[in-house]
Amino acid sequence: MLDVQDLHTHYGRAHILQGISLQVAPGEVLVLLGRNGAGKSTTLKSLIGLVRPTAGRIRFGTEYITGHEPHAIARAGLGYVPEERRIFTDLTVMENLEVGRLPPRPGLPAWTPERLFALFPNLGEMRTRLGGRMSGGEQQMLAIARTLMGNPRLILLDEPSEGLAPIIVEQMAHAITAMKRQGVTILLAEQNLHFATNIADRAAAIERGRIVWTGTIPALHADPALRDTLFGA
């Protein structure tokens, strides 16, 4: 469904991503992981087109995606779900749940804000509440279903443990595994290596923007040596 080959990103002159290349199939978990700095988020943001690459490709599906604008690319059903969560805190549940609804998908289930408080029972209690009287951990579900609503054949999560607490972590583990049940291809960047190996299928580890190493969770759990190598962990 996804495949990267060969891409650079820079940030002015700073040479972020240097070569990365990876590939998710339809219906898969992958986790990209790695230490800050490491260019976990930058390779996200380069996929869906918020930073431009100088060099490489991205095709998603049948279509080559790479430069085009972050709407575009949106609207061909890569969803983004940023590390600063972004919602609208102006607005209620329920409001930034329709700014996020698009058409459905031709062989994909249709997401509708009940199958969504299916999956985030905590959001279904909060359906009048503005975004900003919201809990971080609540923010991050509900950053997660306004993407959902546009019905994405891939969503790409950007640290989606970040700053919550252990229950939350566990709840959005158990949403992430209903998700993948539900046929929504996953690539998530994250640096908790216990969170992220509990629900991805394979890992990519990056390091200085160059992917180091690429296997399955079963053959990272069997070797503390490389896991204490690549993550310190």
Contents of the next structure:
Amino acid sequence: MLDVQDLHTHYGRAHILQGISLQVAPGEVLVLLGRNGAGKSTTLKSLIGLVRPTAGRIRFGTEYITGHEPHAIARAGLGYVPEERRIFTDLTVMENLEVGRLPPRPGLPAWTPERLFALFPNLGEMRTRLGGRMSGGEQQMLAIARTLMGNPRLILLDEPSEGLAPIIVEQMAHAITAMKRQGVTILLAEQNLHFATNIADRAAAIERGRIVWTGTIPALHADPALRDTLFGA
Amino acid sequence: MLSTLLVQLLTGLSGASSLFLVSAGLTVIFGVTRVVNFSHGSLYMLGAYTGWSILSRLPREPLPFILGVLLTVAALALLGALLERLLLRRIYAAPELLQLLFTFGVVLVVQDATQAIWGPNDLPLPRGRWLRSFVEIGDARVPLYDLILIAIGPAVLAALWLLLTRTRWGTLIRAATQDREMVAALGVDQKRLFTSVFALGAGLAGLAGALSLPDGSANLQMDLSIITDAFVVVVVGGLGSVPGAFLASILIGVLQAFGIVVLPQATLVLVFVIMAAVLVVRPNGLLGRPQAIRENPASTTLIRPAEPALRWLGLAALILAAAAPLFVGPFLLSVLTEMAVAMLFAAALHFMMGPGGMASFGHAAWFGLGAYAAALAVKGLALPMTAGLLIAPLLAGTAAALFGWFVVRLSGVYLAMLTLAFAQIVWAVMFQAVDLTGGDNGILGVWPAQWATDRLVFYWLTLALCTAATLVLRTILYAPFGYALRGARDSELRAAAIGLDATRLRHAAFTIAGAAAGLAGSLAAFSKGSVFPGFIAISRSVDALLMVLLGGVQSMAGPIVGAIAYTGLFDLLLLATDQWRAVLGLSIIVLVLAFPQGIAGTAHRLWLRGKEA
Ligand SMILES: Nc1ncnc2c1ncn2[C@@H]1O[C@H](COP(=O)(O)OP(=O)(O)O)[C@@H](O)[C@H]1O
Ligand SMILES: [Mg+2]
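Mind pulling up the form predicted together with its partner chain next to the form predicted alone we just looked at?
The next block holds the full complex; its first chain is the one shown before.
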């Protein structure tokens, strides 16, 4: 569904992504694992078009989206939930959802606020609350719900568990699994190994802007040396 | 007594309505696109002219009037959308200062185009009887039209509010005002949003322009006179906030109406004091939010002393400049004098703008203050020229120190808009204080002292003073003060960590720059033999900016080269055509489109690329 070939991205003169290649199959959850500063967020931003890759190709479905504008990429069916959540703090929950709304896609049931509130019950109880008046966990849920309103075929989630209390992280894992069951393909960037391996099917490890390992979650668990190089001190 | 008060209040409120219509568009456009749109005043002016063309052909009855106004609104909305799609769209990524400059280029072009289409004369609208009627309130007679205007302000506010909160389009606008990148990542095409926002803003400006006709006329001054007030309103209300713009319009409108009765000369100063007071208490305006800090591209470049080769070149140029008058005629001599003055003027702006990181859009204020100080010293107080040349930088520096205390606490657009507003206020004070300054007629007969009346001697004097002052600026720049100033510009936090007080450094730089510009102004006064409000006009501030940008901010040589090149080109332009506004405006537009990162920034990037290759 998503095929990334040899993606390079620069910030100014700093060469951040140095040839990222990865594939995401329809219906799967792929987790991009890596330390702080490894290039996870930059990868997702390059995919959605917020930063312009300097080389490489991105195919989404049958379409090449390399270098396209973010809005065009989003309309093609790629959803993006940023690490900082970027909730519209002056807008209510319902208005935040409205900003994310895009026409339904053939073959997929359209997301409605009601369906989203079933997925994130907390949100349903605060429809008129301003985004700025919500807790970090609620904002994270709203950020995901807002992106789902665009009926994406694939959603890019940047560290959804970051800075959240363990119980909220658990809820988040449930919601993401439920999303997956409803047919959304997911590319997840994470540092939280436990959270990630609970919900992902496959993992890709990123280090200093390069994919250094790809495999299934059991394979990852079976390789403690790899886990140490990725997350050890 | 009470009834006069009431009438004055109502006059103020009706003025506030027009101001709000213009400011609301400006603030919404800024909120979404982050462009400070100078040309918004031009749309207001075009609204008045278009409205005049339509309304003067219609019967003078209420219904045709309403219809004609609505037609004007539609025409201006279309024009605004066109302006956005053809021009402004291309500069969204450019640095703020270039955006401001770019839209000023549009202002110049529109001025000449308007004059070409509608002629130079004011166009008053013949008013039907209903437009001249009064309403009795108690024992006061209030013009009916004032009451209509007063009602339109809140009505438009309510309509805008409904639009912004009850429609998807409005929700998108509010979201984009906060985080337009995120809005794009959610699948919203910003370009269409921006175009529609421009259309809305231009329509409102057109509405205000058309509605201004019954109380005045369509004239060529209305673009810049409204935009200054609108800038003040938008800043006081908080950039991007429509309700803030409404509150601030009322505040400023009522204040102006009462000021004119109580103390006409002090009104503008009062407006400024109010604005300063609001911003000291609430740095983001009444209802504004903190602005995200944009990286200042000028600030990423180092300023280094000139290479030895360049120094020799400078010395050679100076000797040549000193010897030149022996070979050239009187016209070229006056051009050379102008160049010397321009060099100091530009170097002063560069001083605060490059190393200080404060891009002023009102640098002419200090130039003009210096010129008027010198002129008044010799004409009013009968002091010798040398005293005038001494008083000018002192007075300009003192004024800069007073105003600077407040302005150096701001940055970016706020700083640019406030320096502009301040310069406009100085302009208006000089324009209005007829007893002291002769108003529009200026002060004539400001001639140099006996020993310097010879054009040649005066040129040498100017060259010597300007070169000396520029060298002083340069010396300060490479003294510890200059390095500290640049350190504070590049990182206020880091500067604070090593014990530098960024605000005080900036304040000192601002004051020095003001004094230097004041000296330049006084020399210009003696050279021309007269002083006019034009010395403080926005276009003169823009001249200085163009000189600095033309030469580049990276080095001290930049503003000097820029000043000489610009003065030469501009004088040629004046000789060649009387459509200099259109030509200058078009040149600005083309330059910014060609070098969206600034000429210097582009050169710098090319240089980097060359080094990498
Ligand atoms: N806007 C930026 N400008 C310059 N460098 C950046 C920017 N954003 C991130 N970086 C750098 O790029 C590298 C990768 O960052 P990022 O993709 O955010 O990593 P991760 O999400 O894996 O923590 C880091 O070294 C970071 O410092
Ligand atoms: Mg990250």
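Residue numbers count along the first chain shown, from 1. Superpose the two forms; the largest set of C-alphas matching within 1.5 Å is the rigid core. The structure displayed is predicted, hence computed values, not measured ones.
Asks: Tell me, please, whether between the two forms the C-alpha of Val212 is shifted by 2 Å or more, with the rigid core used for superposition.
Replies: Not so; Val212 is displaced by less than 2 Å.
Asks: Quick check on Ala222: with the core superposed, does its CA move 2 angstroms or more between the two forms?
Replies: Indeed, Ala222 is displaced by 2 Å or more.
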